[in-house]
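In structure tokens, one chain follows: the form predicted on its own.
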Amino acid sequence: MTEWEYAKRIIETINARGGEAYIVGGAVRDYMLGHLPDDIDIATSLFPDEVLSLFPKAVPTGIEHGTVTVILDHHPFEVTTFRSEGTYSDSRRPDRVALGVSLEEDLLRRDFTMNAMAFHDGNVVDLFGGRLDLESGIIRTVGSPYERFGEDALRIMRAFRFMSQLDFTLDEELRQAAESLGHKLRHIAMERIAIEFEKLMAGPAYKKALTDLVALGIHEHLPDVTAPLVEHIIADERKPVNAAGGWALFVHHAGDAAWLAPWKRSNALKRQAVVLSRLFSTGLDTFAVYETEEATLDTYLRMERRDGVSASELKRTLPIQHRKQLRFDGRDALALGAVGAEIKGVLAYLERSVVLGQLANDSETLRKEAVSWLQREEKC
């Protein structure tokens, strides 16, 4: 069964209980654009306890916001009670959530018209012109953009993210509101902004979105994002293919491995970005293939448009793929009298020599070369 068919089962179960239920949000948008979505959210007139009673496997994952996760054959679906939201005094989250409202009130609280449609039994509920905006390639808020951005300033970044992903244009009033209220992004958790920025950079129209981001001054509210830096990113022929690739372009053109620190990304992601940015400068040699993780190497090859070769193929051409395959280890170095930093030094030397094809990965060959290396070190 497809995700859409599982969602239909949930809706039919709710309908049989006398409730209303609809597929809502991004899934409807994607369906209208001709894509069968994988991530499907459902909105219902039933309250959470009623939803929980209908399904053997259901978890109250966001009960304070009316959300229950229903699991069918290991496929999770968020089912949320129709709700309205009060004011957003902190520009991040609603001060009050009211359950048990109408579908219209539920859709009214959503960000953009294209995300404020509902679908059920072949019919699309479109109260705010989302279908027409999709056809026109326009990103428009539900109601006043000043109100929507005032409620949650992250919606500004979401607008640019959708602009990049869909290659759409921002509505003129939305542009004016974003320019006026961009400073409110300073009240938003950096992790949330970074996620939207990553998605923006991974979209096919990321250069278009970046251009508008600077034109409206939004970059001034993002850490260390300057107009000249963005110009370098736009001029770069490398296309970011994932989050690491997008960040790597900024680190590379900023010329600073620490540029990414304020964005609060994981250490693993930061490491990938720094390695990629270094490869952009040095290029790819044999030892770089060896010491670069396969996933990072794959990102580099895709960004450089080296379509005829894969990271795994390059790795397989090497004499060894990791140091554990070296037929000389720390115990062998100790047996030759090496101590402290000498052990690390001789292993690094032998490893590099084998990878570059200067030495055979043979125990006796490596032992003899280690003796010579240690003797040279003693003379220094």
Ligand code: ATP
The other form holds:
Amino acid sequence: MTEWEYAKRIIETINARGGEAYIVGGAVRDYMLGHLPDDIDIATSLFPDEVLSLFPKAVPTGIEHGTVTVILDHHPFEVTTFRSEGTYSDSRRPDRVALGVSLEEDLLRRDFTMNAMAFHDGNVVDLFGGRLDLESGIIRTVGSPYERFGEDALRIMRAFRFMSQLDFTLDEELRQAAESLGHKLRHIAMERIAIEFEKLMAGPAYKKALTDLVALGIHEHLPDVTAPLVEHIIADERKPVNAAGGWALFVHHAGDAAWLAPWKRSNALKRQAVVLSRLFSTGLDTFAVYETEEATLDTYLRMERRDGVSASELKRTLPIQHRKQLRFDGRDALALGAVGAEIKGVLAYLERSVVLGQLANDSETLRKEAVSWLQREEKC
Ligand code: ATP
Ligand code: MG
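Mind sharing the form predicted together with ligand ATP? What's above is the form predicted on its own.
Now the full complex is given, and it begins with the chain already shown.
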């Protein structure tokens, strides 16, 4: 069964109980663009407890927003009760959400016309001209952009990330509103801004989106994103193929691994970005192939457009892939009388020599080489 068929089954189950249900948001947009959606969200007139009782496998994952995750054959679907949002006093979160409203109200709270359509039984509910905007490639808010960005400034970042992902342009009034309300981004949690920003960087039209971002002064509200830094990134021939790649370009051109700190990314993502930025400067040598995680190496090769070279293939051709494959370990070093830092030193030396093909990975060769290394150390 396809994702659509599962979603249809959920909708039919809800309909049989007398509820309304629609596929909404990004999935409708992607479907109309001829793309396969990543995930399909469903909106319904039923309340969360009713949804929970209808499906044997359903988890109340966001009950305060009316969201229940329904799982069919291990496929999760978010099913959210139609809701409207009250006033926003902090440019960030609604003061209250009201469940049990109509589909129209649910669509009204959504950010952009292209994200505010609903799909049911082959029909598209399009109250704000989303289809036309999709066809013309225009990002337009549902209602006044001043009001909508005033309620939730994250929508400004979302506009730029969709611009990049879809290669669309921003509606003129939206541009003006973004320019005058960009300062409200300071109310938004950095993690949420960063998620939109990394999606922007990984999108096909990231240069266009970055150019507009700077033209409208939005970069001034992002940590250490200066116009010259963005110019360098636009001039760089490496195209960010994923989130790590995007961050790596910033770290590389900022010349400072600490540039990433205020963005609050995970340690794993930060490490990948820093390793990539270092590789951009040093290039790839055999030991770097060995040391670099395969996923990061893959990102590097794609960004450097080394077509036809795969990270796994490069790793496979090395004499060893992990230190534990070295036929000499800490105990062997101890047995030769190595102490303290010598142990680490001799292991690192042998590992490097084996990886570079200067020594064969057999215990006798390595033991002899370790003995001479330790003798050399003693003389120093
Ligand atoms: P993606 O394919 O990247 O997931 P998406 O459109 O599904 O894109 P989500 O962030 O998953 O984006 O949000 C799902 C839907 O919820 C959106 O299509 C939109 O209708 C609505 N939405 C999300 N964030 C906001 C927001 N900040 N303000 C208003 N509506 C929003
Ligand atoms: Mg989504």
